[in-house]
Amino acid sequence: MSEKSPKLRAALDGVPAYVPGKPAAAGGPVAFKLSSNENPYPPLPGVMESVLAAAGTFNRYPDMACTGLMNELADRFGVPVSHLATGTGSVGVAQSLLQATSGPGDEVIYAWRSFEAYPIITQISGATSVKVPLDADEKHDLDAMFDAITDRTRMIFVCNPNNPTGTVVRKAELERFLDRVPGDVLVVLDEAYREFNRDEQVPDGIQLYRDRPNVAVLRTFSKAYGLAGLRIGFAVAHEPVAAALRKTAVPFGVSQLAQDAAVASLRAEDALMGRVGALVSERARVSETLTAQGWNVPESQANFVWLRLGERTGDFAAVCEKAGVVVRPFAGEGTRITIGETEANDLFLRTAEAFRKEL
């Protein structure tokens, strides 16, 4: 037998591994998971019965085109279908851009800290990060994200609203940005949070990219729309970058479960909107309180609320754990807390509060 192992790519050298939310231990104290940005709330309805129907079909390959779900977006958008691709969450989309745009010898922009999977991505595409710090206010530096353009970025990425602090980047600093970015460079508005958003400055990704060929957009069902098991998301972009999502997309990676469960939360837009509403509802009351403990909490249009702790993270979050709630940290960084259900935040309040009144 040879000793020699298979020769594999040297960008993969390195790369870190992605960390989800950690979930409740079975059978263990903790009794909810806040770390994962996931919606508390059961499928929309109608969602249910059309997963049923689909799975009766198990046997059969799903429509590699999502032609059903292509057209339901075309219409709630007002976009082309031409200018559609889906892919197995926003990140799967995001990671076709990568190997439709950028390779060895590329760079790739984005603010940091930012979306964890960015960085993984982009090495595994072979294209160096480059890394922006967030500003003081936790929020994209822009000028300073243009600043590190060169000849070689093919891709900057834009997350509004950001995870995992919530800020947002407002019109008109936004389109000054697109604006000065050279034509060539790709810039990708990653708004998986966007239904969240309540800040009426903060524009719409969709508008962005009419007029801009070099925008794209992306969108998940994750979050808001609650199917963040059955993995699916899409981008909007002209043509030819939107043609090239689909020639790089996984064949038939989006299955058909995935597929009529998005066109059957399309259309329950009045239950979304008031599931969204009441998350939204406790994002203030959850950031409210921590203000008032003493915590400096930036503001937050996601689903989410970010405290940064330093050396402190690792510290509170296996408080939260051992009170039953589990959030997301950052360690030397920060914790990252979804907005769940009232007890759920209850719970994190109350811990919070004790945790504060010893640092």
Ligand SMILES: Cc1ncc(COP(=O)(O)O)c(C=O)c1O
Contents of the next structure:
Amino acid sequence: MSEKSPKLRAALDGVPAYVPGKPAAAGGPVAFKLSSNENPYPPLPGVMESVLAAAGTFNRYPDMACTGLMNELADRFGVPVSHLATGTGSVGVAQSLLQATSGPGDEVIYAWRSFEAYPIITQISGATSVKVPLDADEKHDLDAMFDAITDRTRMIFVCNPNNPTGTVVRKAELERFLDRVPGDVLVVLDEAYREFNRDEQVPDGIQLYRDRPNVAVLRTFSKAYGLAGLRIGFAVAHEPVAAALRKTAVPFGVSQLAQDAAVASLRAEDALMGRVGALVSERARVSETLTAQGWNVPESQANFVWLRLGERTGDFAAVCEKAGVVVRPFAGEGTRITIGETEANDLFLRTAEAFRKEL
Ligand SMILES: Cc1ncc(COP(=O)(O)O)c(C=O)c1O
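Next up, can you give the form predicted together with the ligand of this protein, since the form predicted alone came first?
Below: every chain and molecule of the assembly, starting with the one above.
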């Protein structure tokens, strides 16, 4: 046997591991998982039926072109099928975007802190991350992001609403930014939490992309639609970008279950709106209660809230876990708490109140 081991790409050295939201503790008295921005509701009406029917065809590969879903999405969003690409979650599509645009020597700009997959998938592509700090209000600093553009910049992520802070970029500032970014730099509007937004000044990326060939929009079925476990997301982008995404996607990556569940979910719009509305009300209640307890809570337009706890982040997460709610700490920075079922939110609020009193 050879003493040698396979040579791996140097770009992988030091890639930070993705930290999945901790699962709720098994066997505890109460245990709620508020750590992964998941949807607490069961599948939307019609979804289980479509998934069970698709399960009978496991022996076959899925429809690689996702024809039914593509047609449904094209109708829903008023875009040509040639402007759509699907993937294994929107993170899978984001990885394809990087594969299509960026490699060693190239730069990818994004705000920080933002979605923690950005540094991982950027590093894997071989490109260099350029992290631009959020401003004092936990918002994207688009002027600083513009100033960070160089002739090596290939892609820019704008996460709107931003994970983990829930803050948004509004239309006027985003348009001003997009108007200035060079046409050969792809701007990716990551709208994973779009459905939870209630700020009318936040633009719909799918309107912004229409006359901008260098803008791509990412959407997912994981959050509002509640299909996180089925791994399906999509991009809307002009033809060359969408075609490049289809080239770089993992062949047959999106299962037939996921495709059919996504179609059924799109057809359950009323139920979706009802659930999203309930979560948005809970978000308001959680934010207001925390504020009344004395916390500083940035206005969130997503299905989570953010508390900047600095050095107390770890303690707070441990106290929450002990109380039966698992939250998502970012060491030394803050904690993100997903809006879950009312009972979970209540338990979290009681825990936060007790912790606050001890501060
Ligand atoms: C901002 C953002 N984008 C994309 C994703 C990826 O979601 P998925 O791959 O499940 O579609 C997430 C998930 O947490 C997210 O927070």
